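Below you'll find only one chain, the form predicted on its own, shown as structure tokens.
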Amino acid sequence: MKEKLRQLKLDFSQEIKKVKSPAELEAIENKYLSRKSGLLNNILRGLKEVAKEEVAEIGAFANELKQSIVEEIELLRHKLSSGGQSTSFDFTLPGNLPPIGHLHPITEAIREIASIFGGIGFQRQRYPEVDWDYYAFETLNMPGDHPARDEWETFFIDSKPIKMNLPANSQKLVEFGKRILTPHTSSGQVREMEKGKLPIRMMNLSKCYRRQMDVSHTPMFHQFEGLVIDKDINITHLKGTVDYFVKKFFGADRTIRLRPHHFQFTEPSFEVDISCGLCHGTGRSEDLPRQSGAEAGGGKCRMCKEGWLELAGAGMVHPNVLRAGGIDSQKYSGFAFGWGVERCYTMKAGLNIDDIRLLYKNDLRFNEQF
């Protein structure tokens, strides 16, 4: 059989030299390699009659022969398709490397935020993304008719409320309400208090879900929640922590301001503004034409219009929330803040991301810029 294979190799080498067209090449390929009638397969059908000790050697030889035939056919096919012009190839040239990906910009932002707060003693915790109405609303001092508890604002999983024993006190039966996709990381506040370990300096960074979709909202987004509870905590500690983060994350030239606001779970409550990175807090842009009513030195800043951008919500933890977590509000006080990762990231100077939905469209033209 080995002699037959050698003869086939010789015959093929002579015939392929005479091939002048793709049609002739296809005929040669069928003649030698066709599964049903190919000469090579016809010879190999007699392999069962070969002595066992010779099978391995003949099989290896047949495989090498088939590989060489295939390579010669492909080489000639390429030559014929290129008009008979053979192409040279420099084997010393480096190959084309496959594209290498990188972390998503939001993942990078999450790691940076965690690192900043970790540097001042905040311990990162994680709580369920599928949570109970009890933790997301009830313990946060939100009445049953609060708009956030409406099905047009929150993603509800259950159709009926459920009663369970409170984890911190197995004897206390509590109506946990319906299961929901947590709309904010604040649902982790009372869960942290229930651990009974004081003081608290916690950061909860997680996904949140709301029924919103526009240039500044997506149904799924990320928030980071800060919670500090100890004796004699006051607003100066809150302002100092926020200012520290802003200067670390956005730059030393950025400043903040606290505006009085209302949140159910903090009192007093504030909205936090950050000075605009484009106009440096002036509200004017030197590269824009002067508009009606704009002060001298340029038109209104197209990003902020007035020098400030709304960043987040914050405030002193409401006494009712402390009591829901089993903490004596007469001895302890605290502050909390909840900020969107995506919103913070888009406010970084130089990014100019005017539609938050771009972050989740998986458009490589966008993602490869970061």
Ligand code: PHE
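Predicted model only: the values in this text are computed from it and were never measured. By rigid core we mean the largest C-alpha set that fits within 1.5 Å across both forms. Residue numbers count along the first chain shown, from 1. Compared with the form predicted together with phenylalanine (PHE):
- Relative to the superposed rigid core, the position of the CA of residue 75 differs between these two forms by 2 Å or more.
- The two forms, fitted on the rigid core, differ between these two forms by less than 2 Å at the CA of residue 210.
- The Cα position of residue 112 differs by less than 2 Å between these two forms after fitting on the rigid core.
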Contents of the next structure:
Amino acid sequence: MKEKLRQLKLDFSQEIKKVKSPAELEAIENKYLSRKSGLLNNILRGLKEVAKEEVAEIGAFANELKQSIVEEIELLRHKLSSGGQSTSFDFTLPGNLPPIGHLHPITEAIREIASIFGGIGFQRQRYPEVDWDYYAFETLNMPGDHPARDEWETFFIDSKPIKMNLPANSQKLVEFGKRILTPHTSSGQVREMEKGKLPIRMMNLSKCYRRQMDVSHTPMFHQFEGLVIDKDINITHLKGTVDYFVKKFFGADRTIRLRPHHFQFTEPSFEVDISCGLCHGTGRSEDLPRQSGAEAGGGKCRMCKEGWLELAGAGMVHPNVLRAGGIDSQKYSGFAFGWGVERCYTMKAGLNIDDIRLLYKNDLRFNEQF
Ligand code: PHE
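What does the same protein look like in the form predicted together with phenylalanine (PHE), given that the last one was the form predicted on its own?
Full assembly next; the chain just shown is listed first.
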């Protein structure tokens, strides 16, 4: 019987070579594999007469044979249907790339800002996001019911005001007040001073929360705050640092100006403006039609109208703040600045995002554009 099967194998391999069309292939398939009249089954019907010891071996051989016949037929069927090519797969086609994501634009901005300041020695520090009134207001020269506090639109945690010993001075019992979500990164200032290490050159780059939500505000946003405290620190250091950052982040052609302002925790205080990237601080646009009141040479710049864009707050650390942090304000002085990451980022990219809330909607159609 094994002999017969071997013969069948030979016959099949001879015959299949001659097949030229799907019809011929089907005929061969029937001839060999048809259940009722196929040659293979014809032989296997004789299995009943085979000696018991041989049945297993012959059965296995027959199975293998059948399998190889089926495979050869399938292969040929595929060849015939794909126009004679051995395969329909074209290896030269470019593949389908898996989608590749990227960091959120604000994460990228945070990393860039941290690395710019890292390059001039500002060490990034972290402070609690849920902090005490004491660090966000009280020690920043905004006692109890000072009206300046209103500007920070603070979220208060539903908790009882508490009294505690100062971490830096266990003898001193102070009112820490209520718990809050930090409304600005300045809450890190006195915490940094309390560490008792001078000089200070810290960067606090973190989430802030305010009860505000409109096209230019989200209840959660980011600020980056620089604080430098050392002997003989003066306004020129502040100006140089801020100017260095602006040139690195926005471009070498940008400059800054300081405008007088007011913060309770800095004296003097400034608002920092950056020269407009479109008109380079002139406020005029040569290619715009002349507008009434505009100087000769062009119309008003459509971005800034007056040459400067308002960026952020800064100032020289108030002596009361230094004192609250246990630092001798006669010996040491410092500067601080605190700016919004989202604002800087949208200004840098020249993005005219008409609703800043889009940044945190998690809508891929928006995020993928960056
Ligand atoms: N904390 C201020 C704000 O949120 C900004 C600021 C920081 C101003 C440091 C001066 C010095 O508006």
